[in-house]
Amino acid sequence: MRQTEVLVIGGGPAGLSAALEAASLGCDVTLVDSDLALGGQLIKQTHKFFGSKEERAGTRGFKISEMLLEELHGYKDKIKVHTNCTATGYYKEDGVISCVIGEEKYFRIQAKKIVMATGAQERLLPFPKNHLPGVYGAGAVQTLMNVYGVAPGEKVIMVGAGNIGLIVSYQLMQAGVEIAGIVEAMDKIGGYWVHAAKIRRMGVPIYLRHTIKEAIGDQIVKGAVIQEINDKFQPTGTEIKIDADIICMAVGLTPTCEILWQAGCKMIYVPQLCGHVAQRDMNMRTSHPDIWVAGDAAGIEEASAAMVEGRIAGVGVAKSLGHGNASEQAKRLEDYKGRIADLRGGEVGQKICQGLKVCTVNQWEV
């Protein structure tokens, strides 16, 4: 049995600056993460980030991530860092969490206070032979490309006009792979018309209101069929068939949490928040005394949002463990949340906020 302060779940943007946060204030953090590195989706991102200067604006994300892990590496005697490590279980009569490192390393660990920022997860869409070798999530692509080199095909169908269909979509055009269309079931595009306007001009067709209703190919993928649907999104219209020999789909992400669930925290199911997320107060703390929750997990947003999440709960579970001044603690907390509302504050940023009403309380009841 191992025991900590604070135990970060997660190696994300979130989890990151969670830990960061915790540890500038005094506690004895212990990062675990899934992944063979730490980062998460920062590792991935090649394009530059919107926002404020404080949310490192016009910086890659892969730079934002290498400045994390630089920040990280002052605090090493703070954080100890378990990576390709998965918490993979929560035992609510000890408050214990399981983690595997590897498929071979198992241990136990007691922590004062849990950080949940296990991320989200990719949706897909059934259709027949989605089974086929060339069927990618984005998230599958973005990593073929951006971490290790590798161009997954020559010719791709997009699948959803949101930011990751439209950034990843570019990024393809970038390492030279053919972008034959993007798929739309909405009738406008759902992602920043600066990452749409970047497509469009090189030529790339958006078929709106339309879905994909097969996938071509016996072995492999060869290409796939599209057709428009009507406002019930049922297909409708002429189908189109498109040679390809990849179908990525970026149809939007689930809040990964389990082990929320396990815990007994209150769940509540989001529409604008893009799935079950935990009910927490205004410093991200669940229902659960000893639980908070930051980034995908808590709500699917973009990673500015979610990195500032993160130190509203690293402050969150410093305070209630007695660690550091609370002042400088009201300092810090006054300062995130007139961050994070800065960042809530365009078009994208009121859904987000309708669905934040929602689940969120000011105070939990003792």
Contents of the next structure:
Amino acid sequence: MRQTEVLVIGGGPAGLSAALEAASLGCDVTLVDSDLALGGQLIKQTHKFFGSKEERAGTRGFKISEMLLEELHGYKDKIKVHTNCTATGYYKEDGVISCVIGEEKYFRIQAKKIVMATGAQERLLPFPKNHLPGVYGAGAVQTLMNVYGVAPGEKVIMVGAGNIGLIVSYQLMQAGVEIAGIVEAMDKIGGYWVHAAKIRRMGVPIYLRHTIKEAIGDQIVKGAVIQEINDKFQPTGTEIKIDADIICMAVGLTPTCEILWQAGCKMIYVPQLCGHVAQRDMNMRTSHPDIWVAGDAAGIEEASAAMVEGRIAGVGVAKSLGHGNASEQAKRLEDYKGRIADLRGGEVGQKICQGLKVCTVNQWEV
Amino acid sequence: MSENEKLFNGGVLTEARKGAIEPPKDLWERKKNGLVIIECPQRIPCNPCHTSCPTGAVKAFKDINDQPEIDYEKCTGCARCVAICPGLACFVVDLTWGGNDVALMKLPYEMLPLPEEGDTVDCLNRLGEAVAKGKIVKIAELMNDRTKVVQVEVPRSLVMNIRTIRVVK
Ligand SMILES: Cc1cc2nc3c(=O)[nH]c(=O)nc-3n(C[C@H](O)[C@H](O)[C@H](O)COP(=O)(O)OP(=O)(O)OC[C@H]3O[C@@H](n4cnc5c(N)ncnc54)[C@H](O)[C@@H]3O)c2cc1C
Ligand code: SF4
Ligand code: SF4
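Moving on from the form predicted on its own, kindly provide the form predicted in complex with the partner chain as a structure.
So here's everything in the complex, that chain up top.
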């Protein structure tokens, strides 16, 4: 059985930040990630990020990941990293986590404290023939395109005009792929207005208040039928047939939290955070005294917020283990909490704050 | 819902709004190198237009979610904000450029293929419709981060319509 002081599960922006913060205060950390490379969603993001200078705004997502990895390099004595390594289960009796490297090498690891930074899973939409080859989730399209350099097809129908749908559309256009149109059920785009403006000016139509009725094709996708919907989301308007060889779904993410359930953390369904999330205190500790959460696993938000949440969780963990001095911990927490409050001041942030009210408790901490 | 509102809800600006206004005419007509136009009407947590501006023309944000506000007197038309804005929402328009019928626009560009200096390109409006031909004057990479700032000569009457270019082969 392996031992570690702090186990961080997930090496995206939240997990990396948590590991760095805990290590910088003196913790010994083990970081596991199922992927072959660290960075989580960031390595697929070729566009520039929002946020402030502290969250590296104006920098492309994959560059932010490179910066975090460079910082990680400075802590190689304090942070042990395992990639291609998935945490598969939590054993309540002794708090042991089982991990699998690749597909068959298992090990068990016991940690004093655990940070869950497992990110999110994509939602999919049911519609006739959505099993056809050519129907993709936006994450898969991005991985093909930006990690492996493969264009998924020639002409894409994007379903969903949230930030992911808008950004992936833009990236597809950069890769020379045509966007036949973006279909959105609401009467307003869900993502940032500027992201929509960028693609509108290149001639891409956005069909607000429309839904995808069915895919067209026998063996593979040849297109789709879309239709206008009414206030009750029932299809009513005229049908429009669009030719395409890819239907890409960007209809939202939901937090990945299986291990939190296993560990018996108190879970609450919070629509504003896009699913079930763990109840937490101000320092991101869950109802389980040894488990913290951060990033999309704690509620779907943004990388900028995920990084700050990771930092907060990192300080929280160090504090509970008695690492670092109290005034330094307090100073950092104040700084991070101020930053995250700033990030959440906008239109989208308000929704997040409503959700957080439901699942955040005022006491606990150490 | 009005047609304008529908367009706006789908990412198309139809009229001036907070965070998306036209520069003052007088100053604009005489300012060499041009003035910035920012079209960022939604409250979002973002401020590189301010932090990258060397002259303070994009005023400091009280709250990072504020829409940008501009002190046009201070703007030198340097286009650093054009290069860095993650929303591609900053443009510079120089009305002192060339003859009476033309103006110079400095636009962000992240597509391939890149145009070349001297090329004639399509000028697209906010809906992606080709509304004029333009001539590429210069292409620069101001921030060393791959976003190009394309300088294109366009019909002066269309500077509030044209928002990007398309390379024609
Ligand atoms: C198209 C797109 C565009 C975006 N644009 C922006 C943007 O402009 N600005 C912004 O701030 N944010 C943006 N985001 C959001 C941002 O990428 C996420 O909010 C952020 O990556 C969340 O970080 P995270 O660390 O919580 O999760 P992730 O980045 O998802 O990382 C989670 C990691 O955990 C690993 N993992 C999961 N389960 C396990 C397990 N059981 N064992 C081991 N490892 C596991 C995964 O492999 C992954 O590497 C965008 C997202 C997408 C999809
Ligand atoms: S063009 Fe230059 S001076 Fe004017 S607002 Fe942009 S960065 Fe500032
Ligand atoms: S940098 Fe661009 S997107 Fe960000 S606030 Fe300024 S204008 Fe808006």
